[in-house]
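Single chain ahead, by itself, as C-alpha cells, in the form predicted alone.
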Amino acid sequence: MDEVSIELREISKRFGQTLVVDRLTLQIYKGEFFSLLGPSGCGKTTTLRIIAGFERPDSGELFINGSRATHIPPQERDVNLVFQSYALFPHLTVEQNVAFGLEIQKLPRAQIRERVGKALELVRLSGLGARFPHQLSGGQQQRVALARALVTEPSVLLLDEPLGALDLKLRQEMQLELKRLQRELKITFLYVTHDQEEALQMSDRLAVMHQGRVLQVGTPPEIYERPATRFVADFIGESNLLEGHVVRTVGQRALVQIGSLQANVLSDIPLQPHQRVTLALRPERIHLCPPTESNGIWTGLVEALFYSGKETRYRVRVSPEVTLTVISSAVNGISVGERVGLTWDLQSLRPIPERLP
C-alpha cells in the first residue's frame, strides 16, 4: 500500500458566514505530484494554507507523514510553500534569499553554503547567486523561490499557482522544470491551479474542487475520460453536454432519448428506465462523415467553422434542441452550410446521472 504523505479528514473552514472548505477528506501519497484543481473561490488555496499552517480549520483533522498536525505551528511542519508572487526579499541577493530558511535554523556557515550551492544547481541558476531579484527574469525569480523552498529539504512542497505570473512560453518551460525536479527529488508536490491543461499534463493524480468540496479524485485519464459529475465534465477540457432520459437498458447498454434524437450508451454506472441523465461527449471524439441516414449516425448542418492551423472547430446543428461542437485535426474540405454525418465510439458518450452536481 502506498504511504500517505498528507491526509485531511473532514476539514471545514468558514470565513464569516461563507463556507470555504466543506468537510474535505483527501489522501495524498508520498512522492506523488498531486494537484488541487478548480475555479477561483473553490477553496483550493485555503486548503493549501491549512496544510501549511497559515489557516486553522474550524473542524476536522490534518495529518502529515502520519502525525497529527492540525495544531502544529507552520515552522514545525515538514512542508514548505512556494507563492505565486515569489515573495523574494528584494534587498537580498539570490544566495541570501535561498539561504534565509537555513539561517533561521542556525546551521553552520559551511553547511549553508554547500546546500545553497546544490539548490541553485538543482534549479539551474549556478553562477547567479550574487544577483538581486530585480536583475532576474520572471522565470529566474520563480526558480529562486523554488530553490529557497527546496533547500530546507521538506518532505512536502506546496505550490500555490506558482506559474500564474509567467507568460505562456515561460510557463510551459517551468512546467517541465517542476516535473523534472519532482521526479529527481522524489518528494511530494501539492500543486494548486485553475488551469485544467496544466493539471492534466503535470499531475500523477488530481482532485477537482467546487464550492469547497472535492467532486472527483483520480489520474488525469480517469478524470478526463470518466468525469463523475456534470461540473467535472464541463470544467475539465471541453464537453458537449446532452440532457435526456433513459428509454430502456440491457445490461450495461442503454438507449437515451435526447429531444427528438436517440443515442446508444455503454455505461459503467447503473441506469434505470425513465432516469434523467446528462451525456458528456468530447468534441475531439466526434468524427465527421458523409450524411448517410444509416443506423447510429446523427446528421447535421455545419453552421460555423474556425480554423486554427492544428485543428478545425465546427458548430453542427443536429436538431432544433441540439448543437454539437466538433474538433478535427483532419483537413476534409467541409464548408459552412454543408450537411454532415457524426459518429463516435460507444464508450465516448459518458452518462452522468442528473442527481450529481
Second form
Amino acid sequence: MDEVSIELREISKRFGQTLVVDRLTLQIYKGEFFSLLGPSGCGKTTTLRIIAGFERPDSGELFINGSRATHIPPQERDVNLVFQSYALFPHLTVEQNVAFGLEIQKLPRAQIRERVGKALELVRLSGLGARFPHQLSGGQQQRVALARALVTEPSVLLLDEPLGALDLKLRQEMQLELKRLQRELKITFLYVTHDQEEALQMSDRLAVMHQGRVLQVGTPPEIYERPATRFVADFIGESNLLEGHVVRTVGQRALVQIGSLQANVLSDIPLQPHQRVTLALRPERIHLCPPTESNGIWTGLVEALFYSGKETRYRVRVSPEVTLTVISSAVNGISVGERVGLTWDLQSLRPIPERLP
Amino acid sequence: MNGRLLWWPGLLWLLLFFAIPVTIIALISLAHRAPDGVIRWGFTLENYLRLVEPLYWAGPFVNSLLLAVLTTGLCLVLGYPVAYSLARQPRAVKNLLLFLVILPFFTNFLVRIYAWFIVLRPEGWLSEALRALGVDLVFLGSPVGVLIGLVYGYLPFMILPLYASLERLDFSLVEAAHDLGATRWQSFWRVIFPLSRSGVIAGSVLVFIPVLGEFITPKLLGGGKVPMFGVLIEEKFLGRVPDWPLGAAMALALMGLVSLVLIRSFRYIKESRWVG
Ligand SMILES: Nc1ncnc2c1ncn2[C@@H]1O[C@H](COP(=O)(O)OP(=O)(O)O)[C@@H](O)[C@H]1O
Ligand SMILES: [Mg+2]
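Since the structure above is the form predicted alone, I would like to see how the form predicted in complex with the partner chain looks, so please show that one next.
Up next: the whole complex, starting with the chain shown before.
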C-alpha cells in the first residue's frame, strides 16, 4: 500500500471566473479503493476528467504511476473512465462495446474474443453479448460500461458516480459487486460519489471535497470519528455542532463552556484556555437516561420526536441556546415534554481543529 | 384531436404537388407525338420503346450519374468538417453560423450561378490567378465548371442534415473512445461517422437525386458542351425540336430510378434508428 498510483500536486482549474478545482493535492495508492466525496458541483467530475485527460489543469502537476502525465493525451493514459452517463456506443452490441479498447490495441481476434468473454463473465453479463445497449436495463448498461473499462486492464479505474442513476436496491447490489471486482482485480479504483454512506461503506480511504478543495483525507472511521472541519462533520453523517470556549486544560483534557453549560473534552489537538472552539457530537452517540440518574452529563426537555421504525430521533433542549439531536434505536417510551438525562462517551465529543474565522 | 384529421393537409399536398403532376406526365408519356412535337392524346407504349431502342441518351445519363456521384462525394467531404465544427460550437455561435449556411438561399439560384459564371470565365480572376501559377484550366463549358457549380449549389443540402445528426451526437461517446485508446482518426471512423450515418444518407440523397436531374447548372456553366440527362429532358419540352411524350417517358424513367435509390436509403436510415 505504499506505491503511489495517482498523484495530484496543487492542481487548479478554472472555468471562466469560477475556480472549480482549487490547489488539489492527493495521493492515491496502488490497489486502493479511494473515494472522492463531496456535494454536487464541488468539482469531483472535473477532477476526474483532469486525471483522465479530458481537461487541462491551469496549474499543478499530475502523475500517473510515477510519471508526469499532465500533458499526455487521454488515449495514452493508463487509466479508464466509467462515465456517469455510461457513454456506451449505441451502434455497437454489448460485445463490440467491450471489445472496443482491445480492437484499438489491435490484438488478435481470438484473444479479443476470449478476453471479452471473460470480462462479460466478470460482470455477470454472459449471454447478453449480442444485445444493443438500448435493449438493456440501467443496471446492465452499468455493467457493460464497467466491463468495457476493465477489459483493457488499466492500472486505474475512474468511476464517476457510477451508481447514481440506479434505484436503491440495485445500487446496494452493485456496491457489493464493485467491491468484489476491485478485490479480485486488485486495480486502483478512484470512485466519485456524493453519497456519504456509499463512500464510507466502500472505500479504503476517501477525500472529502468542498468548493474545489480537499478538506480531509482518511479512512472512513478517521473521517467519521474525527472530522477536520465543520463541513465534514456536517456532511458526513450528522453532527450536533456546539460553539464554546475553553475554560481550562489539564493535559489532553479540557473543560469547555457552551453557553450556560460545561462539558469535558478529550482533545488530540492542543487547546488553550479562552480559545474559542467548535465541538461535534454525533446524534447516535448520545444516550438518553432518566434525568435523576447521577451519571447524566446534561439534562434537557424533549421538544420533538420522530419515530421511523428502526430508530427514533429526538430534539432535546438542554439550555435556552442549545438543542441537541439524539438518535436512539432503543424503544424507551419517552414522549414529548418529558425531561431526560443525556450521556456520551468522553471521546465522542470532539473538538474540530479547523480555525474559526 | 382526431389523429386522422392531421393526415389531410399532407394528403392534399401530395395530391396537388405530386400525384396530379405525375399523372399528367404519365399520360403525356403514353400519348402520341404530334407533328409540332407536342401531343396527341392516346395510349401507346412507343415512347418507352423509343427510350430503350437507340440509347442515344446513354452518354448524357452516364455524365449525370458521374457528376451526381462526384458532387455528392465532394459535398460530403467538404460539408462534413463544416457540419461537425458547427455542431460543436456554443449555442449562440451555432445559430449564427447556421444562418450563414442558409443565407445563400435568400438569393435566386440563377443569380448565384451567374455569379459563378463571372468567376469562372476565362478572363475571370480565378482563371487568371491559375494562369499566373502556370495552370491553364478551362472552367466554362467543361465538366469541371459544372461540378464546381453543382457542389456550390448543393453543399447546404449536405451540411444541414449532417449538422442535424452531429448535433445530436453525445460527445462523451467520443471521449469514451479516446479514453479506450482511440486516436482522433479511429474515433472518427469508429464512433462519429457511424453515428452520423442517417445524416450522411439524408444529405447524400438530398444532393444526389436533384443533381441527377439537374439542367440549369450544366446549361449555364456547361454552355451546352456538357450533355446531361436533365438537359436532354428539358430540351424535349422546350428545345427547338420538342418531343413531349419522349421527354415525359424519360422523366418517368429517371423518377423510377430515383425511387429505387430512395427506398434503399430509407431502409438504411431505418436500420440506424438507435441514432435518435
Ligand atoms: N465545461 C464547463 N464549463 C463551465 N463550467 C463548468 C464546466 N464543467 C463544470 N463546470 C462547473 O464547475 C463546477 C464543478 O463541476 P463538476 O466538476 O461537474 O462538479 P461535481 O462533479 O462535483 O458535481 C460546477 O459549478 C459546474 O457548473
Ligand atoms: Mg459530477
